[in-house]
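This document starts with one chain, in the form predicted alone, laid out as structure tokens.
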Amino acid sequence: MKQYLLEPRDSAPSEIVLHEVDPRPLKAGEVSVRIEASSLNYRDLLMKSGLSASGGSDPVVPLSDGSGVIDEVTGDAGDWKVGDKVALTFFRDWQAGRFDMAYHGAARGGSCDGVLAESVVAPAHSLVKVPGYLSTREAATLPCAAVTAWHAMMERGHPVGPGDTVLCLGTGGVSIFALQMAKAAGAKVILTSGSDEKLARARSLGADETINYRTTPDWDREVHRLTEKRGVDAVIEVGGPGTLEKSMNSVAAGGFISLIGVLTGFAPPETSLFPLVKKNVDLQGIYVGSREMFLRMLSFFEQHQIRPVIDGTFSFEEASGAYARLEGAQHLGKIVIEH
């Protein structure tokens, strides 16, 4: 079997190597399954570069999100069977209720093996059902971005829903979804790129405003012409520091913001964060989500026939170009490698 690993240097960053290995034999309550699709997610140049605290020193399989077909199972594997159709949980362990520190150590391509090989073994709890309207290619794009997006919107505070507007930041996997999942919930939305082009684009897919950040470099000011002063009902946050500020400045009274995202990097923000407080606005940390968030967003999905924006496609041999085409950040959805 062949499978990638993420290996440490001496000096950042680490490189995917391809290996030959052989394949684990099944443990009590775990499951086989032959991924034909993964994709990547930021985090994913993060666990490259070093810049990422959640992995260790070895070498592990890199990627979270990845889909595929049962293969294998054991006979205490619960309803599962062989050629099932499934998508694996970015957290291993976190199947349901209240976020716990300890789900950390089984975060796929992270602190413990994710996806990008030609077969992985996983405990029959950390799988979900593929709808039979998408491929396996689709579903590949939704353990870690479209479950977050599902969480910042549906699952945290109030559902967003008809009479809100959400404003999402960028055209990456999460404000993608989130703009996709906002539309199809009723609500209208805001965008912003620093591409003319991205931004057409997101007019195809449902965004009611967008707003070019380069030639208007005080876009929270834009938000608030257009929502005439009164701001967004939720922020889909996924710059971090340096874009924090405006959006706090974009938020409406009694509103959230979701923060999602470090594309500015890790320092704190150089803003006063009491808007927070005057506005009594919500800033709400969001990791991923539970196994239970996703069989919820499925359904959603399902309602609504949601297919995933795939920017584009690369076989198992070229992962190193699928990584190289994320870091372009010239983009829009999701990158998917084939396997």
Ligand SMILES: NC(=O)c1ccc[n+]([C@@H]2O[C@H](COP(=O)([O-])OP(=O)(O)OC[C@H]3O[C@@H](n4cnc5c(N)ncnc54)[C@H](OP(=O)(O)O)[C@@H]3O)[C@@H](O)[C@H]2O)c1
Second form
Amino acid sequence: MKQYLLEPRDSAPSEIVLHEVDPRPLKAGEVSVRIEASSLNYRDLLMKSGLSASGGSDPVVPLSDGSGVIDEVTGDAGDWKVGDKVALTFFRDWQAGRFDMAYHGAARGGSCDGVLAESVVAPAHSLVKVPGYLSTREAATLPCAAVTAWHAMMERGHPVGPGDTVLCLGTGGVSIFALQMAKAAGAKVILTSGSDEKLARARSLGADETINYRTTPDWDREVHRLTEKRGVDAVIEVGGPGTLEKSMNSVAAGGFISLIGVLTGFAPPETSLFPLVKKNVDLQGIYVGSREMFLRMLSFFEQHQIRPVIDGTFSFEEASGAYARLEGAQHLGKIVIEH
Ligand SMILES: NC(=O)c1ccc[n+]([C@@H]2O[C@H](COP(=O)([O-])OP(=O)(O)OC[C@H]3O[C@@H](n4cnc5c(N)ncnc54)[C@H](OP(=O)(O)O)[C@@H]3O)[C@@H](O)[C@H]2O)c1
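For comparison with the form predicted alone, please write out the form predicted in complex with this ligand.
So here's everything in the complex, that chain up top.
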């Protein structure tokens, strides 16, 4: 079978290289999944450039997010059967409960093999069943970005609902999922982007208010104006050190900021964190989520018939084109590879 490896290069970004390998025989408690689709996350660019914390020096099968059909099971693989439509979890072993640092040892496409392959062998506990209304092409977009957005809004603090206003930064995978889920939950959404064209698209997807952060660099003031000086109840913070100050200015007293991303890098915050104290704001770190969170999110998706927004699809052979599309940041939502 064919699989890609992300191969480190001495003084350059890693490269994805296609190999022909023999499928590994199953061990007890494992299933084999014929991957039908995978999708990319910003993290996969960090992995390729060597900036991700979860990368090692050995080649690894890239990409955390994939979906497909079970084509082989072992006797002790629970209720799974050949033909089941499944998606893989981001953390192979975080099934439920509080996070444990040991889970970082098996983050797919980083510290363990990912899904950019024709077939993947996985422990039976690291899969979820895909609801019937979603295709594997759609389900492949969910394990990282969607679970992160769900965890950030629904699993900690108070779940977002009617009467709340959520601020989403940019139009990448996490932010567009956050927009869709917040709207389905009955909340208002303010969304920023550097592109007016993308803002128009976000409005058609339900965003109530939009701000161009390039033409309105003081977008926190605009958030204040739009919320009649109250601020938003939740910020889906994917920017990091370069946006945190404005996110802190944008959040309402008693609200929360879910700290997710590093689009502006890994440097320390550029500002005092005291506004969090003054406003009784919760700052919560979010790292994807557990299998149980994934399952709760899928029920919510099914209840609201949410469909992922797919920007474009590349063939397995054109996987490097999918990386280039993500790197160009012209996309809105998710980029998919069909295997
Ligand atoms: N902690 C976690 O578990 C977790 C999980 C998933 C992702 N992340 C992180 O979250 C971030 C987003 O990931 P993703 O996969 O959704 O990214 P993505 O799909 O690549 O989206 C990136 C988009 O963010 C917007 N953007 C870029 N710089 C921005 C800035 N300074 N301010 C506001 N928006 C900006 C741009 O949208 P516009 O063109 O519309 O401006 C860009 O297209 C990344 O840093 C990623 O590493 C963390």
